[in-house]
Structure formats: structure tokens, C-alpha cells
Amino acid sequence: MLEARDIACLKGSRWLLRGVALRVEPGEVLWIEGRNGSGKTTLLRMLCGLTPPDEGVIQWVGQPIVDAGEAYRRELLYLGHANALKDDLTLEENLRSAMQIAGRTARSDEFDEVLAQCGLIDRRELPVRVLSQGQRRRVALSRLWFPDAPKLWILDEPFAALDVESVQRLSDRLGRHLDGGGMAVLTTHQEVALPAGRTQRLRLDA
């Protein structure tokens, strides 16, 4: 379960959060909402140990999450509102170099697999600079198909940029992983399907 109460953020003389309280636990997901602004992205960095709060405490399964460490780093991805891909790579070399900065192996036939369910396997040698920004977006995303993701997301506008086939695609994967135990927190500024009767909504700017 991830947890966190009256968490607080300053930014110069002004508190951009301030008593926020949230529970994610396994089957759910947090649909972070407010306007621009409103301290969403803040708020994941918060959650993923990025950025400390000024007031409140962040615990993973009961434990704050800056005592837990790399056992809660382990249990995380986290995928950024910007998609963090190396123009000169191809596909597969960006996913191979962001699965070794997260400590991950996969086989070769793995990388397949999700570049095919992500309609992208006749992209796969090509360098990420001739993909549009739709597709760029899929790159970044394939890495919640590989079998063994982590138990908790925290995405920053995952929807953006994506055709209707490719959000309904994200939509149903994030179905599977709450089938599966897992948990989400995301922000996205669309109206999406998430899963009914497991979904929470968050209003930052209420």
C-alpha cells in the first residue's frame, strides 16, 4: 500500500501543496487531477522519493519511503511527463539502457513481444528521431508490457500524444496490471476509461 499524509510543498513564499493525503492499495488507481500548475507533477516526484516534501511523510507498505530505499525503488516505475528517449538509439537499444538503469534484464524475444503489443515491432531498428511524438510516447510506454513490471506506477500524462487505438491499448494494460495486484497513480488531462469501481480521483486545485 502506498500512503501519504498532510504532505506540503513550498515554493518560495507560497505553499503550492498543502495537507494532501492519499492511500493507493493493490487492485487501485489515482487519477490525480487539477490545473496547470496545481503541483501534480510535484506530487509524483514526491511519491517517487524525487523531491521531498517540506511537511508530511510518504510510506510504502507502512515504512517511509526514504527508509526503504532500493527495496522501494525495486517495487517502482515511474515514467516522467517528458519520455526520456536518446534520439540516436533505436528502439530496442533505448528499452534495453532503460531497463539497466532500473537494475531489469529481459530477453530478446521479450523486447519483441512488447514493441509488437505496442504496435511498433516493424519500427524496432529504427532511431527514435524519425518517430513522431505519438510514437515516441509508445516507446516510452512499452515498458509497463514486460512481464515482469513493477507492482506500483506513477505516470505523468500517459495518455498524451496517443491515438484513440493506443490510449484504449493503455487503458486495457492498465486494466490486466489492477487485475493483477498492481497499483497507479497517473495524471492525465483527458477523459479516459479507467476501470470502474477501482479508480480514485484526486483534485489538486479543488
Second form
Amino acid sequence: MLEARDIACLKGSRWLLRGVALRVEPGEVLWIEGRNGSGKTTLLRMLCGLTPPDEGVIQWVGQPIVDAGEAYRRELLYLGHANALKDDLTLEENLRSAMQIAGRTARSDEFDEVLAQCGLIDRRELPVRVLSQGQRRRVALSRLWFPDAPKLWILDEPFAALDVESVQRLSDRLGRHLDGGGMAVLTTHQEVALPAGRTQRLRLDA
Amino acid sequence: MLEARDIACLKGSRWLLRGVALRVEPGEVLWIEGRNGSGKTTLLRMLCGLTPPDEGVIQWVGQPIVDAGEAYRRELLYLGHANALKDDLTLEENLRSAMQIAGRTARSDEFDEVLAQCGLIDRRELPVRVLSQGQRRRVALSRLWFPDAPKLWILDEPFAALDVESVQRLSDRLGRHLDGGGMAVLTTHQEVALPAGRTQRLRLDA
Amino acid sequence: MKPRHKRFALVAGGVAALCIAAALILNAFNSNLVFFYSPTQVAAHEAPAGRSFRIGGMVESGSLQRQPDGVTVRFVVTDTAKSIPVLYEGILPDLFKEGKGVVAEGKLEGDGVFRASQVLAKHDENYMPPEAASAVEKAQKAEQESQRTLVLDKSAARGAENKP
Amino acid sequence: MSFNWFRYSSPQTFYPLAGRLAPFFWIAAVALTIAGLYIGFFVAPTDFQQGDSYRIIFIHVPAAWMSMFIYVVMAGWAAAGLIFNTRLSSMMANALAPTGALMTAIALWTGALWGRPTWGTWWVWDARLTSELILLFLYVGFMALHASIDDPRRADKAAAILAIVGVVNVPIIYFSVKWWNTLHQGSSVSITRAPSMASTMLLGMLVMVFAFWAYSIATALTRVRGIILERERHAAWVAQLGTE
Amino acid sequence: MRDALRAVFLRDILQAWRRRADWLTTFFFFIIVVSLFPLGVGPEPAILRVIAPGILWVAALLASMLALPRMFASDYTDGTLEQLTLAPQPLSLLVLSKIVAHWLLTGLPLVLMGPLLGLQFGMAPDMLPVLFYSLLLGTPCLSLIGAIGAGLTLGVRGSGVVALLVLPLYIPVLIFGSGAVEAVGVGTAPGGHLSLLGAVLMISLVVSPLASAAAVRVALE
Amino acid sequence: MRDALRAVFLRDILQAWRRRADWLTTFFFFIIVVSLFPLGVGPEPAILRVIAPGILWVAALLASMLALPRMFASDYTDGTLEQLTLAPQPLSLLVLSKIVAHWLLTGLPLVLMGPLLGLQFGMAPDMLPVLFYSLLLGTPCLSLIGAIGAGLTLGVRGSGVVALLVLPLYIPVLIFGSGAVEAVGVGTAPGGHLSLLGAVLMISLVVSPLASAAAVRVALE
Ligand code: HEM
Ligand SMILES: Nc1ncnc2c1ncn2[C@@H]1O[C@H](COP(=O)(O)OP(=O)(O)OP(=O)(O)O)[C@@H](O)[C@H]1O
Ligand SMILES: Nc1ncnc2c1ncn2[C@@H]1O[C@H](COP(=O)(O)OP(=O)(O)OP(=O)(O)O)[C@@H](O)[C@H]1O
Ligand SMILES: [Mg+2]
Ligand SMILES: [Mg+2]
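Right, and the form predicted together with a further copy of the same chain of this protein, after the form predicted alone?
Next comes the full complex, and the chain you just saw is listed first.
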């Protein structure tokens, strides 16, 4: 459903990516691998529509994503290196507004449930500022646990800074997402157990 | 040589750490483990002298670190979650000023050598802004490769964002540092091969 | 440099800077940083020319004249050594009295008359009931005659220190 | 009787002591205020030049003195907190700041109110008035800085640095009337010479000064109790207070 | 030791050079504020001439205040400040290096530009050198005093508290600075005001590095 | 859709509430700048009365400019802006929400405080309502125009210069705003100036959300 053909990207005076093609079907996860600086983040941002590719097209259900516009963005959940959290708001306030901006209004008990699942429930009233590196990442990731999460997840290094337990929890969640017909594109340098048989690997090499 | 006794730290209204004791001798590495938010970063910052502990003492060669002052800081190399790089300066400029501030003036050919070893030589003229997440981390870490590096390394998640190859390279470097009588304290969530027999583990648990 | 020498150099530098600061402050007090100028200073051309400034002193006894129009007043400001005639159109503060302190803001015109745009009363640090005041006034007058001290508040303040 | 000061340097032991002392100071404040105002308004004679408007002196001068004095004390506590890392010192500094700000505001306000009838203007930018205004800003800055850092210990330290730097301003306020020609009068009361003020007036003023002292101590003690409770709310001894 | 101080200084300068636009903004801000006044106040030359020293000084003050957040903020978020604190050299000297660089980048252009703008306002020729000297003595005070405020407000909820802390402390500089220029305008000697400015400079030169270093340490705790 | 706009708006307001000190500062800044002028310019009431509208307006402009970096900068560094861009709603509307919140926090206090400060400067009573209306129409323009500049400065170096171009766009607002007040001062009708302000407001209401959204998109590329 998400398809990219012949993607190229020029950084400085060098082609960082050339002729990259990919295709993700419902129930599949695409693991983008590559050394540091091989263009993984760049590719993910292009898939989201944040950066236009220098060559090639990216299509969602057969339609170029620039044309799909709102329809595409409704189905998309992107988490970059940055967590998009406001230091001064509490964990719950952050999550609530992030959900509303993404166009989903969640009920209060859903928050409780999700925070409990992510092991953050005792921190819910704390401002995000005081959280540890890994806890912040977990707050950002907890959007994935809400019911009716978007169909396509694009996650840049979601496992970074997570402890072993959280890594496990996230890969379980990913499995269930795929079971429900979801799609995901992600990058990670860690060896993580991804659902076998449904994982494509794409190796970019600098 | 680095010794801490009875360390305690109060965060908000809770004791985050209590009665933590540790001792690192030359040639040893201390791996601090623990879940997200268990206080690893907090402990490392206390060991550096950035945050005073609420209870307990930290000693360097038998002297409290506040008294040791400059003598301690000369022997210390700390790398936190943040990379301390200036986006607008080139990689080399960044590295050079970081070294000078740390009190070591390195020669030009040393830079070439170190950058080559860290696989960054072709990026040396680029501003750090355009580097990828992992490349930035590598720039920050490359201070470890200079000859006469400080004796005590305190590294917070040094392996985060690094690709497999760089992880290997860093753990090799760590081994050589220990061989030379160096000491290190580090945290990481990844399973990394640290020199067997010379690795102590300290588990903090929230 | 050894750390001890370094620290010494730094401390010495700091002390030197503070000494310079003290010297500069003392120097500043010798020059005229003032809220108002005394008539003597004005006569000595220390006061701004051609622009508004403030003069301060005593309203000379018997110098206050109201012009026929009812709003314009004329009086003389003096510090006993020099005096300056002042012309002012407007309401005077309640405490404005002959023989009392005044600060007037305005311009010195070419004819030597100070055209005030604002007149403020400046009183001294003495607080006493009227009876006591008249007694003191008498005594002071006698003293004044003999010593011809300045009666500007500042000097009065200093004079007060010598008073029993 | 030997009195162990250090016993009272911990919040836990100071809390009940402050609770016992505060009522005395409150009573003293009320009694002295009544006495002072009585002397000020019914006993003290009118002034030979200002008539009755001088009676603002009974509020203005005590407030002005306290505004400077409290600042110095506050900075002292803050510095002690910074250097010796004693929790109670910083709490005292915090408890004093609002009272000091209030005193400064009163001094400014009564001064302006007084300036209108005596000088003929509410405000001029002379050295005394300007430096007193800066004092108000310093108090406000101290409180704002403290309020905007949420780790209380860090807030204590940062605010202490500001308080210490601001101490420079106090001598400037005090000596400004000596150093520069100001519209504000010179001092009527001084240690080195007899006061240039009738004795009943002086008496009224001094009684009011003691009243303001008592009030400041009373508010500081009451407020510091609140701060102790707030800061130590998770300590075992506070929990015990609740159950008692 | 000199190496480290120079490294801090050069790094700030180099970075500013790479981000020219940022620093030019302070400068343009100064020019624009000064030029806005004739627009806001009306073009009467007599009035403009009288208010010129005040306006120039207020504009200089605001411009250097606007640049304050840049003194430590980025170093704080990117971890450089931790490294400076852990450097063998005394933090107060390293901070002083940063302040000097900051002044060169924000203060010096104002010092050089001030007299030109003064000319535009029709200031008398004998006022211009005094304006220059008053700015030369005054703008370093602004950077030094500002550094304390910038340090204290690091990591604070609300970056703007800095203005609240710093502006009152700027008032003496403003009074003596514009006072010196006005003194010449009205035909008296500016010496007293300039000496006081010098005294403020000396005192802040001693106090500010210590206080800002302490503030930075507290912020990193 | 309303949900998302409200969320953006409420989040900014809530965050500002947590950082009370921040918007209080814009407010204090305004008051302090206005009070600095008598210090710099000298206390002559006649002159002060004449320059009062200009000073108040310039101070309002500076105060709202001081607050501009807060509009997008933190959203940019912490990744919120990416999320806004990828939200289903049109980015320009989300940006407009942010601008409205920003105005409520920084502009409105100035509008309310302006007349009080005017009183302090001895403005005539019939000038005060006009001052109020001119600020009410003008400060939103400042927030709107400023947003474009704030968006442009986000990007890499170079676009900072474009932001400088935005500053001059403040000038018409300043001229019409202080012009309206001065008109009353000299006894003519302020209607013309106020209508022009209204026109600027309408135009920027249309242009600014689009332009700032575009600027933000470019910055993220
Ligand atoms: C806003 C205007 C004013 C301010 C900010 C102000 C400020 C102060 C301050 C800070 C002091 C204490 C310093 C000292 O003891 O020397 C003081 C003392 C005093 N002020 Fe004011 N003042 C103002 C107006 C006035 C006015 C209008 C008067 C009388 C006409 C006045 C009369 C006094 C007196 C009598 C003292 C006591 C001096 C002494 O004995 O030490 N003040 N004022
Ligand atoms: N202007 C430029 N000139 C040259 N190279 C550039 C320029 N801008 C970016 N690059 C290069 O483009 C690459 C960007 O890579 P990207 O951030 O996508 O890497 P990544 O695969 O996500 O790496 P990581 O694993 O470290 O996150 C980097 O190698 C960087 O050096
Ligand atoms: N004011 C506060 N109130 C309550 N808890 C706080 C407060 N400040 C910090 N904390 C807690 O202190 C801990 C800080 O942990 P720290 O950053 O040292 O964790 P860490 O072990 O490094 O975690 P990570 O693996 O995620 O990096 C977090 O659990 C945080 O929630
Ligand atoms: Mg990446
Ligand atoms: Mg950590």
C-alpha cells in the first residue's frame, strides 16, 4: 500500500540515496538498516512527506502522497529522533494534546489504561522535564498503544534509550499491530526480535 | 581509586537512590544497569561532581572530589546524553575546541588519525548540523581516541544510536583503555561485550 | 603557573579592579552629579546653558511677588552667596514659603532670569512643633549673621552635625 | 540556661518554635501599632512647616527602613543557605521576601503620597527614589526567579545568588541623599548626632518602627511555617503532625 | 590555561560568524529601534535632539538584552556547559571568555554605530565622542550584568524572567550613560558620569564572572 | 477539526500558565521599557507628554517582538512542529491557533496596560480610549506579522536575514498606531489611522497563517 519508486536524495553535492524502491503491504513491517549516516532518517522523512525527494515518487494506496494529503496524514503516525514533548506539561497533558492534534480524541480511562501498560502510570502528574531519557521516549511511544491507532507507523530508532523490558513490550505491540493489518517502517541498530516472516529488510549503504 | 559510599539522592519527594556504594580500581570498568528512570544518569552526574549528592561522599584517590577540584577534573572525561557539539561548526572545529577546553592541545595530524579511526575523515569539513544522529555521537566519542586521554571515563549511554561496527570499535577502545590502567563507568541498555573479568556490574532498581 | 599562583593572580586582579572602582567613585563625587544646581554653581557657569535644568536653594525672604494676572509669580532663589531671580507661571506647592528650600526646573534665559516650568518645595530634615521652630529660627538667625554659613539643606545638614 | 541554636536550625525543630513565637509577635505588632498610631496622630504636635501631612512619616519611615533591613537579612539567610547548605536558611529568605517587597511598596507609595503635598510632585527620578524602586524590582525578581524554578533546592541557590548580587543596592539607597543632591531630604535620625526632630514625633516614629519589626517577624515566622510544611510534606514528622 | 580560554572565545566568535544573521539582528534591532522613534514621536528636530541620548542608550540597552538568551542557552541544551563546568580551568574564567566574546559581537557594533546614529539625530559634534566613550564603558557592563541574569534563568520555566532580573540592574548604567551625553549637551563636564560608569564596569568585572559561574553551576545540578 | 485547533491553542495557553513568569515578563518588560524612557530622556513633563504615544507604541512593539522567538522555536527543537505538519488539519490553521494563543498571552496584557501607563505620562483623558483601540487593533498585527519572521528564522542560516525584512513591516503598524493617538492629541479625528490599522489587521490575518505555515514547512525540510 505504501510504495516508493526510484527515490533519490541529494545531500550537499553527493547522492545520499539513489534508486531506492520499497513496498509495504498491510501486515508487514519494513526494517531499514544501514550504517550511521546511510540515509535512514532522510528516507523516513521523505516517506512521511516532510522532505520532498529529489527524484522518484512515493505513493499511498496508489496515489502520490502529496496529492493524498490529509487522507494520508490521517493514516500516518511518525515518531522521529525528537520526542515532541513539552517539558512543562505533565505526561498526561502532553499525551492528550498530541492525540488531539493527530485528530483522535481519547477518553480518560483510555489514558489510564495506556499509561499503565507502558509502566508510566505513577509518573502521570510529573512534568516531562524531570523524566529520564528512556521515560520520555516511552511517553512518546505510548501513542502507539491507543486503540484505533493509525495504520501506518513510521518510527525512527524507536528502541533507542529503552530498557530491555520496554523493548520487548514495544516489539510485542508491533506484532499485534501487524496482526490487525497495520504496516510499519522502522530503523534500529539494535538486534530486535521482529515478527518473523512478516519482516522485510532494506539495506541502505553509504 | 574512584570510590563512593552511601550515596543518596532525593528527587521530588522520593528517594531515587539510597545507600549506593561503588569502587572502581585502575583497569576496571563499572557497568551501571537499571530500568529507565532508575537513576543511572543521576548517579553519573554525581560522580562527575555536577550534582552534589544529598548524602554520602565521593572520593578520588582518597580525597573528596569537591576538594580534589581541578586535579580530579583533569583526570576525568564525561560524556552525557547530550553531545556538546555546536551545529554550526565543522566536525574538526568542534573537536579541536572540545579538546582545548578539556585542557589538551592536540596536533593536526593527531586529528586526522583519530577521525580516520572513527570513520569520520570524509566528513571533517561538514558542519555538524548535517550529520546523522549516530555520526554526531561518534564525533563526541572520538575524544576517547586521542593519546593521553584522561584516566577516568564516565560515559552515559555511549552506544546509543551507534551502528554495529561503531559499537564494536568503541568496546575495543574501552578494552585498550583498561589495559593501560584506565577506569570507566558507563551505562547502557544494549548487551555489549565488555572485557570479561574486569567488568563490575551495579544494578540500580527503581 | 601553579594553581596557587594562579589563584593569587586572580585574587590580586579582583582586588585591583575593586580599588580602581573605589577611586573612580571618589572621583565622581568630586564632580557635579546632581539633581539640582545651586545658584553659586549657576553663577560659575557649571550649570547647563540653553537647556532646562534644576536649581535649588532658599526662597529669599521678601522676594516673592505675585504678578497682576494672579498666576505668575516672581521670586529669588539664593544660597546666600549668589541669587537668581525666577519667574514661574502656575500653582505653587503648599510648602512653598519665603525662607524655605525650593527646587525649580526650567531654563536660564539670556536676561539672567530663570523661567521655571515646575517648582518643587524642598524641605529639610527638621521636624518640630511651630513654637519650637520659631525659637530655633531666632537662634539660627543670630548664628547665621555671625557665621554666614550656607543655608542650603545640604550644608544645613552638615551644620547640624556640629550643633550641640 | 544554655540555649542550643543548632537544635533549632533544622526545620523539624524550628517549626514548633516558630509556632510558639509567632503569636507573641503578632500581639506585639498590633499593640505597638495602636500605640504608635495613637502617639502619631493624637500626641505628636503638628509640624512647623508641613502641618499635619508630615504624619505620613509614621508609616513611611518605618517601612523604608524595614525595606532595606529585610533585604540585607534576606540576603544573609540566602547566603547562609548557599554556603552551608542549610535548608532552614533558604526557607527564611523565602519567607522574608514578600514582607520586604510589601515594605518597599509601602515606602514607595507613602513616599509618593507624601511628595505630592510637600514637594509638589508624586515622583522624581532622584537617586533615593530610583534606587528604592530598584529594590522593589529586586524583591520581585527574587520571588519570580524562585517561583520559576521547580526544584526547590535549585531555586534556593539561584535566588540566593541574585539576592547577594543585589545587596550592592542597599548602601546606595541609604547614602544616596548624602552622595548626591536629591529632592528627598537627608536623614533626620542618625547615630552620630541628636535627631533633628521633636521628641514626641521621634517617639511615635520609633514605636511604629518596633511595630513594623514585630509585624515583619510575625509574618516571616508564620510564612516560614507554611514553607516548612510545604517543603517537608513528605517527611515523617509532618505526617505525624497531621495525625496528632 | 590560556588555550582553554582562547578556545572558548574563538568558538563563540566562529559560531557567530557562521550564524551572521543572528548577530546582525541585534545590530539591526538597534538601528531600527533608534529609527522608529522619529516615526513614533514625530519629526520635530528640537524634541528629537533633546531625547536623542536617552533613546540611543535605551535602544543599546534593549538590543544587548535581546541578545542575552544566546549567551548560555544553546550551550545549556547541547551539553557544552557541562563540559565547561568539568574543564580543569576555573569556570568563572571560562564564563568571562564567553562574556567577552558576547560583548565583541553585540556590544562593540553598538559602540561603533552609536555616534553615527547620534549624528542622524542632530547631536552636537562634541556630544559624539562622549556618546562613544559612554557606550564603550557601558555596553561591557550590560554584557557582564546580563550574564548573571542569563545564567540564573537557565533551565527556568520561562526564558523571559531574564528581563525582569536584568533590567533593574541596568538602570544605573542607563542613567550614567545617558547622563554623560546629556551633560555635554547642556554644557557641563561628563567626567563624573563616566567615572561612575567606569566604577560599575570594574565592579561588575569582578562580581559577574563569579556570580554567573555560580549560577551556571546551580542550573546544571 | 475544532478539536485539533483547540488542542494546539490550549496546549500553548497551558504551557504559558506553567511558565507564568514568561508572559509576566513580556508585561513587565513593557512597563519597564516605558519607565526607562523618562530616565534616559529626562523628566521634563512637557516633552514626556509629547513623546508618550510614540514611546508606548515602540515599547509595545518591542515587547511583542521579544516574545516572538517563543512562538515556534521550542516546537521546532522538540519535534512538535513535525507533528503539527503531519497532522490531518491544514497547517495554516494550526499555526493560526498558535498565533491567537500568543497574542492572548503577550498582546492582550499590553492592550490592557497601555492606557494605565499613558495616564502615568500625563496623557489627556480623551487620548486613552484611542490608545486602547489602537493597541487592540495593532498588537494582533504584530503577532501575525511576527509569526512570519519567527517561522523564517527557524531554518538554517541565511533565512535570518529574511526575518529582518519582517521587522520593517512593523513600521506601518507603529505609524498608524501612534498616529491615531497623536491625532487626538492635536485635536483631529483618529478614524483614518484606526481604519488603516484595521486594514493591516485583515490583510495580515489572511497572509500570515499561509506564509508562516510555508516558512515552517521549509524549515523542516
Ligand atoms: C516615592 C517617594 C519616596 C521614597 C521612595 C522614599 C524612600 C525613603 C527611604 C528608602 C528612606 C529610608 C532611608 C533613610 O533612612 O535614610 C526614607 C526615609 C525618609 N523619608 Fe522618604 N521617600 C520618599 C518620599 C518622601 C517624602 C515625600 C518625604 C517627606 C516630605 C520623605 C521623608 C522621609 C523621612 C523623614 C525619612 C527618614 C529619614 C531618616 O531619618 O533616616 N520621604 N525615604
Ligand atoms: N549538506 C550535506 N553535505 C554532505 N553530506 C550531507 C549533507 N547533509 C547531510 N549529509 C549526510 O547525509 C546523511 C544523513 O543521514 P541520515 O540522518 O539520514 O542518517 P541515518 O541513516 O539516519 O543515520 P543514523 O543511523 O546515524 O541515524 C549523513 O551521512 C550526512 O553526513
Ligand atoms: N521532581 C521529581 N519528582 C519525581 N521524580 C523525579 C523528579 N525528578 C526526577 N525524577 C525521577 O528521577 C529519575 C531520574 O532518572 P535518571 O535520568 O537518572 O534515569 P536513568 O536511569 O538515566 O534512566 P534512562 O535509562 O531512561 O536514561 C526518573 O525516574 C524521574 O522520573
Ligand atoms: Mg537517523
Ligand atoms: Mg539516563
